[in-house]
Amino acid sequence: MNALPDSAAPLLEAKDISLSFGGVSALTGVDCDIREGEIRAIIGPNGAGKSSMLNVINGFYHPQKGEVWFRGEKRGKLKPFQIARQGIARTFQNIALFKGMSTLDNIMTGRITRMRAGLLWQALWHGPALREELEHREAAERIIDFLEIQSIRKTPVGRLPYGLQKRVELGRALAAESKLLLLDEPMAGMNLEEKEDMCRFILDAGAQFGATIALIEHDMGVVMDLADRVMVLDYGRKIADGAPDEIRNDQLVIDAYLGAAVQE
């Protein structure tokens, strides 16, 4: 954990967010802020609204009520690619990679929002487009080295085991050089060794790439070890928000989600 001071500036603020689908409420009056440089966890039972909250932050969903402020500016109804250009990237609960493409090519797709060469130069693959390609490939190779996946750089990701695919997806998000990185269950389906590796990469991503991280995760050991602050949702409402030790001992959270095991 980074142990950031309470005065750390919020990179993103979601204020009084309410979201519903066909009369079914997914989020009700939720406030959430993410401070620059921190690891922010969002937890709760299945159906609590965690992914909905991440989708609001990411611009996939537009709430019926509330505001999202990013880097001090109120955000309108932008499309996801516009939000990516603003500096927000994410991974998904269900892996969303191009299975027939190599590890390197998948990570290179994370650089698309940073590419500036025109269509003609790209078609010719000459001049500015060639120089840009080499620069972006160098950036992708640095991420491959960071994630320790040099041996699979040319392997189609569809052939990789699940844990390595998760690592590639993290690499693609890092390739965008975003200010805010949203991770939806990055440890899901992993064994203990894979989780330990992923925890290390998440911790190091802040220091090496300057990323602020918000994540959804069900492994409470991971959450309590990684997160600077934890927000807890239940039935679309925020029931607690604070440091891991505070959340661990909050009776509402214990009753709704964590259970007696949290006392151990």
Second form
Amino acid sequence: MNALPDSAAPLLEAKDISLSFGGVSALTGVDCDIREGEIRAIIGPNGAGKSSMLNVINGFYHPQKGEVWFRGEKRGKLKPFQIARQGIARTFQNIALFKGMSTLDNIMTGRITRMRAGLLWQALWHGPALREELEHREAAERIIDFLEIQSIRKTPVGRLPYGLQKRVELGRALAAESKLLLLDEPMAGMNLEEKEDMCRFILDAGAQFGATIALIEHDMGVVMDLADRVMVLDYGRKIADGAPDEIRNDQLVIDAYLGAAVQE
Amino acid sequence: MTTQHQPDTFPKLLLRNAAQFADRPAVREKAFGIWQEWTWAQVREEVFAFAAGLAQLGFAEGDKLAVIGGNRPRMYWGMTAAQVLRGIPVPVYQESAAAEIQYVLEHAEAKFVLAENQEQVDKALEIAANLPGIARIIYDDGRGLRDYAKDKLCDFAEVRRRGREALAREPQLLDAHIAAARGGDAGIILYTSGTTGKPKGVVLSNDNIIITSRNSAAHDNLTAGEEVLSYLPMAWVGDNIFSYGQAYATGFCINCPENESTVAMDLREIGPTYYFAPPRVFENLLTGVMIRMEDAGRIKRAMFSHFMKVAREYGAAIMRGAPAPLFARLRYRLGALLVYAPLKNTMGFSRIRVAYTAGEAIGPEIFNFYRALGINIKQLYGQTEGAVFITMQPDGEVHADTVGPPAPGVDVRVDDDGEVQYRSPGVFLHYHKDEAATRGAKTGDGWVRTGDAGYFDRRGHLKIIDRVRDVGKLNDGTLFAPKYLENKLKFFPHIREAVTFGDGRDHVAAFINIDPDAVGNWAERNGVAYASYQELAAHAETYRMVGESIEQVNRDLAADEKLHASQITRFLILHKELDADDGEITRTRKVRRSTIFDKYGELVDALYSGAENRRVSTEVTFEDGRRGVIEADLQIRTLRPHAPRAQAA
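We have the form predicted on its own; now please give the form predicted in complex with its partner chain.
Following is the full complex, with the preceding chain placed first.
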């Protein structure tokens, strides 16, 4: 998977992005491309603008400057659900699941953008709505099987431990069968074993569901093992971009991030 | 019980079942949240297609098929398919590390491997790199295997497809093989979990399994209508009898759980009528019920405790059909309506007709709890070498402290050293490639040594106290039966494991492992903060609770004529859980005494030195195979023994 040709078509391209909130500039002139089928990591110290970048990519923030191209088309201002329909799904740094609903129902919500039956049919729970529900349920069950969460299928997610909630959230993102999957710190707060599981799921998700993945992660070991390419942000600027090995030896990165972490 | 005209091999049984029970369910598996079902006719088609496919790949008579994986229909079919070709299945404990599996595969000279999924394929590939004798690795679930080199690897479905093609060309392909097989032929090799040294391959004939299955099924009137949950390790003889031998012999349906973590839920959905579980499972279930009852509302709690009292008093007698006062019967009825039935339903025991437990002693309170609820749980005693059954309790003769009279067709005797010996239709052929061990296990006059010490009580029921070689003597010459003591300790919910020392010593001392669930729950309830097992184990209150339990055991022992000197006077709580990954217990959770003695020698010395504490560092193996070291400062407590009392408890 590491042998992607450089010429692989970018699935998404963000060009010269600048974003500020009032006087605070979160991103300054950042270029970012995500190629079809790769695992792309964004790293950087706290407050470097990683989550902002992700929010720009999925259209939640609209940058003051710069443009986003997705699947060869320039993107205008879209509502979040329109972007979801376009084929971008994401998970959140702070888990954003429906706590009172079961794992299965949460994953089913990921299918909503793909449901076509009209409101009337849905209400009657008959004909096309029922057929469609069965299809979606099967897709959800495949994801449950894939993530090995059969034992919590009917458990309300609010009762699950953190690591499992993260997994359910990944499941919901996968359920949308998106072209691009954005994961905001998928392994934050997990223990080693949970991290290893999550790594395997992310790698397999790429292979099995054909998803392109962009992720933010703090655990350097994880990022270097997992990602095909890594982009490093510091104070809203891109300071490096390349294969994990290049990043590991980049002096700017060591100073900004890795070095600082050691000193702490 | 004539055996002359009965099918004497599994393929022949399969043909009979496919004819007799064609449309009845044979196997169910929960996949994608729905129970999928195969009838006996479909199972015949699957098995024969896979067998023909195996033959196409070069699997021949006498070849061994190693089966590594969980209870999946295809794993069971693979075993029968090997038997169709007169080959020998060798199921392997799937949790074992690659090195342990390699020993078994090398010793058994396995030529083919049937692996459940990527996890097992990875191990099989690692092993195959060292064992050129492995020709093929066939996998059931192909997830994650897309990018693997395919030279030795092939998909179950692909083998089956080739088999179907071969059978279409030549429908009689397998008939000669099936007809040629005999009951006396070796049918399966089951490796013992290796409590002592390397695992031994127990070779059982088709007769061993089939006749024993038939006899035991008749003993409990098992029919084709039973429902069984197949969740026990396939490499264990118990699963080979309960989910395979008896299923084929009677035609009942086995149900494969979705995965290991859903067993409890699947149990509830299936509601088996016939069930086996080691005592630990019943124990954990009861602990779970008790913990949840403590969280219940006041009315429910009062109802539970009232009706459980009624059940304890009359439940067992009512189930036995013994006389009970009318009023008591009415109260029991009401209890059944309000408490017992809902409780049994939550546990998945609503439909149980017969349940067995074996392997370790079960606490009398636990045992009686289930019987009081009207669950017909009974005990049996057995071992791999005898195709399980040596003794089993018939209905109406069930006691918590014995394992019952000899099973049908089995003779049992106790020799002069107190060792239990038996002969039966289930007696194994031999240990695979180990004649010396075979001679050691069988006596000259045709009996098998169990290695267990025991005696028959006045009712003619066998009572097992310990392994013969573990029974020792204290310095004052009195009997020391470590397992007997450890079992007494383990009956307390907050003690998970115990190891006692005393042979050749002046007094008895013990290592304790607490039960992190039970003690953790107590800690949560009482606002005790802890970050790890180690911290919880070292807590002063934990020590106090364990100390009280030991006091109680000592009081019981003080009343025992033979064992009053075995009171435990010193103990410590270990800083880590005894773990099969560290070789301290076997996969079936039996304590490996010598390993523990070697590993924790300095702690044993400390127990007998009078020290108050001892600093240790211990190497541990994590679940992913990495190693680490944990250090701890262990406290040692001293207890005062009770004066011997003459009367029986």
